[in-house]
Partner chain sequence: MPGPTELNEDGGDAGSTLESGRGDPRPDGGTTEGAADPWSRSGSALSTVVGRPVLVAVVSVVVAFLTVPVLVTFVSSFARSASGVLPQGFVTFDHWLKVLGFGERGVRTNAIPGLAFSLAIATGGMVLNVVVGVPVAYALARYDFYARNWVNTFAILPLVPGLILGIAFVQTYPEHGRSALGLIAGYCLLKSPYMVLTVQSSFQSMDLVRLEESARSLGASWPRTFLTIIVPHAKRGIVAGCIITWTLAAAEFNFTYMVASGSPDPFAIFLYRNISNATHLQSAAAVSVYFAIVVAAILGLQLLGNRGFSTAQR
Amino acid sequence: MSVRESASASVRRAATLASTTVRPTTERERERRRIAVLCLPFFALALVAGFVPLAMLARISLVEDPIWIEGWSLGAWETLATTAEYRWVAWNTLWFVGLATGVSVALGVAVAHVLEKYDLPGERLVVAAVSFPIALPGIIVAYLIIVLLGRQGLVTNAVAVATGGAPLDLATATAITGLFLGYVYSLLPRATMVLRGTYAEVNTQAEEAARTLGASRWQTFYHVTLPEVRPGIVAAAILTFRSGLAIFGTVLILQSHRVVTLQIHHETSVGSYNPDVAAAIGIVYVVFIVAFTFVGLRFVDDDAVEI
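Throw up the structure of that chain alone, the form predicted on its own, no partners.
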């Protein structure tokens, strides 16, 4: 079959599928129409808010005149590929978000284990406190860090009193440690919520059998519980890493570490206006996120875990 005949056959199949979806005659076709109706709002929203802006972003990254969006040029992509500063920003982003993700997921395992394996007094309050940062904008998280670790921060002044040092020298809110704390505080609840769902599926009878056979609590966790929650750990790592890449408000206020979101803001600011370069960075960012998600999901082999 030639390419033309194959294309014609594909078009006829698509037309038949659309026709039977609009006017179903069998139960299978009616089910297909229900699925289409339920999914239509999402795809309409994705088209308007996602695919069309992405197409515009790709176009802007290829313009010769970024002000009037005219002409065609690979200049932005050449700048992105040949300028060392952008590679430095990409590396900064990957190691910093990767480290914040690792710490957040490790803490999330501990918190989820405590919430699911022990009877805590005031458990609802604990869950509310753990999940609270999800509702906070990144800017608010940044101000919380300043209130704690800034020059007049509570922790800074407490350490100054205890050590006799100067608060000005001890303030770390706008150092990389302050930003890292803000990231972990924002990402920890996301990891914990995913891991709690995984812990609910753990085979408690296998844990009890291990304990009966003489295994310690640590051995039971390492050999029985941890393998069962592994898909949840991978799912939590994927979710928190993607969320960490998207954090902007916190890094905008603290500005102690140049990451991709701050770089895009810099490229679109007055004084360094490079919308074509910003668009190219945005395209790379989206492609990386999609590829990372697909690769990561290959390690999630438990259908009970979803992102």
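Moving from the form predicted on its own to the form predicted together with its partner chain:
Just this one chain is shown here; partners and other molecules are left out.
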């Protein structure tokens, strides 16, 4: 009884809110209408292009007949839960992206530290060099790795000349190290960008005090700087990990490690057409990314969030 009363009360309140938003009388209601009008285009697009397709994806993961999208069945989810191969792919993705994230964030800290603390010649060039790759899509990153480590690659040839080996044996672009470097190539600039923003806000007086009191550089960094940039490091790790999970072009060209995006691609290819399984993987994947991002960012200062 009371539940029903409170439910009807909240429905009535929502109805009042909607009607005053549509036909406002006070200034506050007019402001609310303005906010609604301003947010409307974005949410219309998000609904049509984002939420409806995702709902459709959830529906497809539950179909009985994946060709004609008819009927209901839990078959795809059962396949996903019982096949060991999918667990293996998930584990592959997690450790690989996690390792790439760790390396990228560690290198990002070094780059941000040098840019902020040292007076280097050509600092603007370094900034340009580390922010340029943000605009490069995954397929181009894959090509750049081939330029470095492919059969005609720069590093391959250099090593071949130095050791006298054959370039064909030394090429590692399509081995897992090549793919790993490709991931780092994509993720490092993103990590650096977040960390540079954090480093710009570090209180340098505390560092100076520590140095004056006789702390070595490492001690100053470990005890004074690191605690100050820790939120930035966590934010960088979260956002880098999230973008690392979404990398597809690089792995499609280099094809050396079975990660989840490549698996989704396999499930939708002509040879093994399983749209229901692909949809189920996709739903798990999106839910994981969203949950990970939200839970992670809960522990981080809101201001540190960047793309």
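Rigid core: the largest C-alpha set superposing within 1.5 Å between the two forms. Everything numeric here is computed off the predicted structure, so don't read it as measured data. Residue numbers count along the first chain shown, from 1.
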- Query: Taking the rigid core as the frame, how far in Å does the Cα of residue 20 move between these two forms?
  - Reply: 3.3
